[in-house]
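Take a look at this single chain, the form predicted alone, given in structure tokens.
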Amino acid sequence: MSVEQVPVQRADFDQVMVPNYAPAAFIPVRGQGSRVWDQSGRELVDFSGGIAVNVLGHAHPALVGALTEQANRLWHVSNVFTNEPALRLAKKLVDATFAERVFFCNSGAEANEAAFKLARRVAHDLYGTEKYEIIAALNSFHGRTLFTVSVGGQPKYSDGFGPKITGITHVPYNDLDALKAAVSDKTCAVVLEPIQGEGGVLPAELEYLQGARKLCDEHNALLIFDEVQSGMGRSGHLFAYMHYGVIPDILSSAKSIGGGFPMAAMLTTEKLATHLAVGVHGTTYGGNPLACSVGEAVIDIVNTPEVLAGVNAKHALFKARLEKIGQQYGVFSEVRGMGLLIGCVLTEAWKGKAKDFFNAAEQEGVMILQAGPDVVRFAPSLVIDDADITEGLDRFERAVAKLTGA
């Protein structure tokens, strides 16, 4: 029995959806690798990756196979029972990282919510009720729940929802002196993105993360790395903390970990995990067999020397061409980032106009992203063909040429 599909168009969005998004004027209907087709059959090169999610592109046969096979077996049993895919994936994450214990959930916000709750619970259990303060960075982004949006250092996302969660301090990113001044014995956790994503694709300095680790150790605080956007191979390492050699106490992962299927994980040590005893925290869908089957296929492919080396090689291709475009048309002051999370910082003349680049690129058949109003962001598939990189950047250059009137 097939379900009848009613024809829909972009205009329907404004009639039936809550207006908290302003999606592009076209509707993608099919993807293959790093190419996408819209309702009219127009083909686009995808450099957006579903905002750093589609780590293996669209319709990757290994992911389609894993999902289809599991869909014919078992979808959902809840966490009253465990399941084989969850246990297999958890073992692979433990084997590949600093972690000894895994908590599965469905989104980056949920992974961070679990991380922040764990940090406060550990401090409460070990040091008492006064040790609950969380220090985070300005312009950080950690999710949209009330707790995570309060920890994120962007008032535009957290204002207007009543009283905020207290005990949260924001300091400038990459400013170790400011962090030192903020940390005290009341601090239960320092929360940082090794690469600020929504804040402008800004990597941390090594000394900053090393200093944060030292401060946490001195004050019995936990170091939490939000690797929702930077994790699962995107930085050129399985997780970005590996690039720095600074090991967190808790790590959140989402986006790429499911390759397009909604899933997330919080990773931590055995000692800390004991504080989330039975009944302390939970989720209905987290760790479901469908998500974990796909996640297992993702890590099996991504955590290989050839894919991770390929990410670094593809980074070099993007960076060289984007710097050339930036210089030729006077639009970028810097091309920064790691692996296949790349940000092009707009020059003074183009400040605030990242959306114009997004729109111009779409008109030329290439999907890109913004990271705030001043940074153009690229987060493509980690296995994107070099030919697709060249074609997409050719289209992007045509868009820039038109935009600048060159």
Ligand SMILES: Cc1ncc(COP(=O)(O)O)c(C=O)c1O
The other form holds:
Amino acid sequence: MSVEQVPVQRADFDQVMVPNYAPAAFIPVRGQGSRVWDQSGRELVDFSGGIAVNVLGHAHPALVGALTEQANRLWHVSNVFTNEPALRLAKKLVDATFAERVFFCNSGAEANEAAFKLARRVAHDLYGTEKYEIIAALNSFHGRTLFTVSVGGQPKYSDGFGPKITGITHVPYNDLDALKAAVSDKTCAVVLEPIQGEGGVLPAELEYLQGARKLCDEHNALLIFDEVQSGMGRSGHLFAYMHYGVIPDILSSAKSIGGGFPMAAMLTTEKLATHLAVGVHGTTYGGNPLACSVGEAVIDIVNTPEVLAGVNAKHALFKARLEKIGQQYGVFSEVRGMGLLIGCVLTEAWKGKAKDFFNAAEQEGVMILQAGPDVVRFAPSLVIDDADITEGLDRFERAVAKLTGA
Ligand SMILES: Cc1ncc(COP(=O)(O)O)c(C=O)c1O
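Next up, the form predicted together with the ligand in place of the form predicted alone?
Next comes the full complex, this chain leading.
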């Protein structure tokens, strides 16, 4: 028996959905590699990657194969039982990273929620009730639960929901002196994105992360890296911490780790993991067999020298062309980022108008992203064909030309 499919249009969104998003005027219905088709059959080049999620593009045969094979075998058993894909993926993550223990969940916010709760629990168990403060960066983003908006450094996401989680201090990013001044023996964790994503695609300076590591060690605080956006190959390394050579105590991963299937993980050491004893934390769906079977296929493909080297080569293609476009049309003051997480900072004249670039790009058949109002962001598939990059950037240039009236 097939499910009845009633026809739907973009206008239905406003009738049946909570109005917390303002999706584009078209509805994508199919994707293949880095191309997407909408309801009318119009084809677009996808440089948005589902907000840095579709790490291997759309409908990658290895991911489709892993998912359908698992779909015919076992969908869900809950955390009352373990399952083979979860254990295999956890082993792969442990083998590939600093981590010795893995907690699976379903979204970046949940991975961070687990990370923050673990940090507070460790401090509580080892040092008592007074050590619970978390230092985070201004302009950071860690998710939309109450704890994660409270830790995130953007009041627009945390204001207006009553009392916030207390004990959180925000300091300017990449400012080691400010961090030094904020950290104390009451600090249980310092939380940083190695590359601030939503905050404008801003990579950390090496000395900043090294200094943060040292400060944490001096104050018995844990260093948490939020690699929800920067992780799983996007930086040109499996995780961005590997580029910096600074090892965190806890790492959160989501987005790319599931290649488009909702999943996330918190990685940590064996010693810290002991504080999440039976019953201390949990989730029904975390480590779901479908999600983990896709996750296995993702890491098998992404964590290879060919794919990671390809990310850096494709970064160079994007950067050279975007800098040229920026100069020619006077729209970008800087093209920054790492790997295939790239941000074009708008010049003074175009500040606040990133949405106009998004709309203009869509009109020319290319899907891009914003990172706040002042930065145009690109987060395509890590295996996007060079021909798709060229075609997409040709379309993007036409969009910029139209927008600027050139
Ligand atoms: C760095 C970072 N952390 C956490 C999140 C939240 O992830 P999710 O939307 O899956 O909860 C995001 C999402 O954009 C992110 O970029």
